[in-house]
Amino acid sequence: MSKQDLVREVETFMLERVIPTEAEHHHQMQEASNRWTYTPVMRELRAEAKAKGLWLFPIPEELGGRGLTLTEYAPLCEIMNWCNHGPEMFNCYTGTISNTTAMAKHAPKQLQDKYLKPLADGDIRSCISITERNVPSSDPTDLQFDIKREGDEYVLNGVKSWATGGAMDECQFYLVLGATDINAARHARHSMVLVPREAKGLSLGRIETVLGYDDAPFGHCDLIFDNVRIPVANLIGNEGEGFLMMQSTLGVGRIQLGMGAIGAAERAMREMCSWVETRMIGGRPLVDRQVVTDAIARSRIEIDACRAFILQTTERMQAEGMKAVRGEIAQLKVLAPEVALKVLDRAMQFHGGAGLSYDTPIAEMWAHMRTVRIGEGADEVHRDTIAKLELRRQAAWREANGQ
């Protein structure tokens, strides 16, 4: 199959199998004794996915992927997140890719052994623990969580939070981040361990919610750990490098988020056609307004260019590194999700009480992509970093120059 006959069947799949079963899958939600497992049109979708060979798009053939490369899994991104769970239903969830990755790269062979390929086949899920709420998630290197080694031991103490689908039945194990040398130089502290979730001491605290959404079955929880005991080789990696490990997966991560806030800004703009074609007010439908094509207009404007620059940055990064790009990386950090949080928020507005509920998945897409901007490096850091670098750039043209 070629990559484009590949996108063009993603691209069906989400629009004959997926959308159309959303009302399906919230109605199931809403009614299942357990929210916190697959419902039963995802575990369908799920199946279909995986039998045609959708599955893992990122991830080496040789773990069940596909092996497409970051400019070829790009435009996959967007397609996929014109649903809220769409990434899921192909197994690329972000958390699932950079697990399966780091799984692949740095455990040990009897932790492969027990958990990769289950994860790559989708039987399980795994969630990776790094933040703790006292301690500001913008700089990892402070983090606290204590990781002490007793002999051929790990005892874990403390509490991880916004532990992402780290309630769910299917999540199987959990990478922990914390430190096992808190007097080290700042970027070689923490260490990551693997804590299978049956772990004795471990326990799940609150689920939190975004903006009144739980994101079940998916959702954010607290991790408390007491006197959590795990074999010494349960280490991945080596002691201090989980920080580097964490960092070295950003890649992938920052090209999906930012194509995937374009996708769930095409799928408001699609929506919001629709509904301003159709939705007669006074008389005339809603399309007959300046205000509405002008809304239209700079959402088109703002989405292809946001969309270009994502590209751009994809294809300088396979080519050049992630040092190369690391300021380009940033900004779209920042740019994609505001784009997406314009876009979402104008088709909110002209559907009305309709944009805010159900009806569409307008709502709970925006409640995502808010959270976007603050997850994995707030808006005010990464900016700090662009001008830093933009300052950096700019003093060595003028040395270059004689200015």
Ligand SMILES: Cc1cc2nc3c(=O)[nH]c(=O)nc-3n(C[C@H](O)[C@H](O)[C@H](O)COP(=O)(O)OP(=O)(O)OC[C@H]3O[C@@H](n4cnc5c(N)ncnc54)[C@H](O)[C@@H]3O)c2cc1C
The other form holds:
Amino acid sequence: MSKQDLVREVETFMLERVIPTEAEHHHQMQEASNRWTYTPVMRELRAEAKAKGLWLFPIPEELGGRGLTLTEYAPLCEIMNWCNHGPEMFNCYTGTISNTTAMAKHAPKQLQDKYLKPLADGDIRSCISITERNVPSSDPTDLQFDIKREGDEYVLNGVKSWATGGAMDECQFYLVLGATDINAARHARHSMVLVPREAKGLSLGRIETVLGYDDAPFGHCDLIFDNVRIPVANLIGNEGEGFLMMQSTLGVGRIQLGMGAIGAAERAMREMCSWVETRMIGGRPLVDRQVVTDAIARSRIEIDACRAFILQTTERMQAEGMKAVRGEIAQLKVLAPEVALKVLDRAMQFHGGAGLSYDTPIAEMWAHMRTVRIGEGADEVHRDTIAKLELRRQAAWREANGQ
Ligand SMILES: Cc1cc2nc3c(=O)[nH]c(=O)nc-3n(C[C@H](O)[C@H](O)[C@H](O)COP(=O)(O)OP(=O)(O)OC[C@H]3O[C@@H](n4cnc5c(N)ncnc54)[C@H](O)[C@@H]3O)c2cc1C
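Could the form predicted in complex with this ligand be shown next, to go alongside the form predicted alone?
What follows is the entire complex, opening with the chain shown before.
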């Protein structure tokens, strides 16, 4: 299948299978006696997508993926995010992609044999566990979670929070970042270990809500570790390299996040345009007001400019590596959710009450998109990076030009 055909297939699957079953998924979720597992319709769609080869797009073919390059994957990220749970239908949730990548690159063979294939096959799920409620986790070099070596084992103590998907029945392991040497240099304190779901001393704590949504069936929960013992062989990569390893898997995730925001904005645009053309107010359609056409035009300009910037950054990242586009990645991390939130907000406003309800996906998409301004580095952290790079660039310019 050519890459063009693949784009068309994903579009068709979203339009014919995922979007028309959104309401059914919500209904099944409301009726479910267990909210922490896939709904029947999700299971059905995942099986269908997998059978069609629409699966794990950026992961190498030998692991069951499609081996797409970053530039090939980026347009698919937009399309999959026409719906909040879209990426999951293709086993392309960001956490699954980054954990699969980290496991394939850094996990010892016996862990790969046990966990990697079922994860890639979609038979199990996993979770990345970094955040601690009592530590400002925007800067993971401050994390306190204790991982102590005792002979052939690591002993884990502490509480992790906001573990997305951690409470799902399908979640069979956690990749946990904790301090193996709290006195080492900031970037060498932490290590990544794999903790099996069934580990003794590990229990699930409270489940968070996001602006009132529990985000079932994935959810975000506390993980409580009380003298959890795991073999040293469960170390991913090397001791003290957890932070750097985590940073190195961020690239694909940033593009997925940026293009995902574009997908959400496009969905909002679609909902907004079809609504304003049919909603009759005062005997004429809502679209018949300049304030509405102005909002549509602004949205189109912002979406297209943002998409072009992300795609250009993706191409450069692929050609020159992540370091060369560090500033641009920080820019897109700030810009893309900002644009998506603006478009979603306009769509929400023109829908009136319907825009705040489950009648459209707009409110839920807005709630999800708002979290992106905080997770994976808050806006302020990325703006700080952008400003530092700019000041450096300006200083270099002054020096080069004798100013
Ligand atoms: C829906 C959702 C899902 C999540 N999923 C996961 C998950 O799967 N695994 C996981 O480990 N974590 C997850 N998280 C946690 C998330 O990564 C953290 O909330 C995020 O890193 C911010 O950390 P914090 O909450 O401790 O905020 P803090 O670090 O305390 O920051 C609070 C605020 O302080 C400001 N701030 C922070 N640093 C700076 C700075 N350098 N300069 C200026 N201002 C600053 C910002 O305004 C920031 O929002 C999730 C969070 C959400 C909301």
